[in-house]
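The chain that follows stands alone, in the form predicted on its own, written as structure tokens.
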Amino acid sequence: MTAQLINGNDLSAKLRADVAQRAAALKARGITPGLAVVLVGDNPASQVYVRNKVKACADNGLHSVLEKHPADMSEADLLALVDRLNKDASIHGILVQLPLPAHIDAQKVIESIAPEKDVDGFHVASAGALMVGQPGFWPCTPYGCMKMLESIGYDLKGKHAVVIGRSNIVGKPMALMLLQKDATVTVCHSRTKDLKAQTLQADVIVAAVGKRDVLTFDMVKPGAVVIDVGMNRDDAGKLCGDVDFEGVSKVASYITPVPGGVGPMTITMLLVNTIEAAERL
């Protein structure tokens, strides 16, 4: 068996085309969807992510504001900035790029974002809405994973899904989204005993720990669907995921590549959330 690829670039292009259409419809009503991106400090990876987010907005009919500030910006000044953006009617979504400098309480900053503008889906109000199945903003990466499963017509009802990772950004919300679709969900992590015994039972595996080769071919039952959220570097410095792609692709029915899998979906779902925030007005 050779797994079919779930191509994140192709799916992103389709979803972004829909975003552009919805943005045009809003503009016809006099509303330009607006996203504010806040960057504090000069983390190189963060700068790349922010640049890509701003470009994605421009390419798909959204207005973006980049608030770039030095690493010594005080927590009070950052909170004041978020408060100003909360009150700005031209801004529908606010994203504070993480990580923040050590002297700033990141959770405090996230909680200061108005829930109706929390397009990253990290506010406790968003997490709570997901928990109880109410409308809210879903975190972009697991949301993108769900769209990838949807794109192959995969029915999760009654299937066993194993999520490797329990972060607030991916693992936990991923598990809740899978539960909402009637999957039976097992969450594994660094303290899980015999990970292989868990994954061999899975119809769907989502690997999201940021560790190379955490999932190898002998840990996957034939025909399973594998979603690789990881972003790592191999010994040659080449981008790779959490999954041994070469081995696992011989066993799985579907697999996401790295790069070109989940990565493009994250920014796409940020655009989708921002459009939805503007449409709720």
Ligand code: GUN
Given for the second form:
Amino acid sequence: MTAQLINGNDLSAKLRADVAQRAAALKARGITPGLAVVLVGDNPASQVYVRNKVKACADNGLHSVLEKHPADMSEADLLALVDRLNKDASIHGILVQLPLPAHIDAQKVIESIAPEKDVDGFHVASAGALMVGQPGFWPCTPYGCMKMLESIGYDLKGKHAVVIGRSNIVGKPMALMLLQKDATVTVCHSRTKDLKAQTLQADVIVAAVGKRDVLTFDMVKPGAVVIDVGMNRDDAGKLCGDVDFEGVSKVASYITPVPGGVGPMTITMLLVNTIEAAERL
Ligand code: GUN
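Based on the form predicted on its own presented above, generate the structure block for the form predicted in complex with this ligand.
All chains and molecules follow, beginning with the one already shown.
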């Protein structure tokens, strides 16, 4: 079997066109959807992510404000900035890029964001809403993974999904979203005793660890759908995911590539959440 690709660039283009249309409709009502992106410090990867987020806003009719601050910004000043953005009527979504410098309590900053502007979906109110199936913002990366499964018409009901990774940003919310669609969900992590025994049972595998070759061809049931959230570098410095793409694409029915898979979907879902925040007003 040679797996079909789920192309995150193509799907993103479709979803972003819808975002642009909704942004235009809001503008016709006198509302310009606005996103504030807060970057503290000079983490090189964060700088790239933030630049891409700001550009995606501009390309799709959203207004964005980049709040760039030095690494020695105090926690109190950052909390004051979030408070100002919470009160700013031109801002519908607030994103504080992670990681934050070590002297700042990231969770405290996230909890200071008004839940109705929490387009990252990291606030406990958003996490709680997802947990109990109430409306709220879903974290962008797992939300993007769900859209990718939806794009191939995949019915999760009764399927066995294995999520590798238990982060608050991807693994845990991913498991809840899959559960909400009636999958039987197993969450694996660094202390899982026999990962292969778990993944071989799976109809759907989501790899979200941040380590190369976490999933190899011998760990995948023929015909399984594989979603690769990883973003790593190989020995040659080339971008790669958590999945051994070459091997696994020989057994899977569908697979997401890296780059061009989940990556663009994360920013797309941020745009979707921001439009949603503006429309809810
Ligand atoms: N750092 C890595 N991924 C993310 C993300 O999705 N949102 C934020 N705010 N920071 C991140």
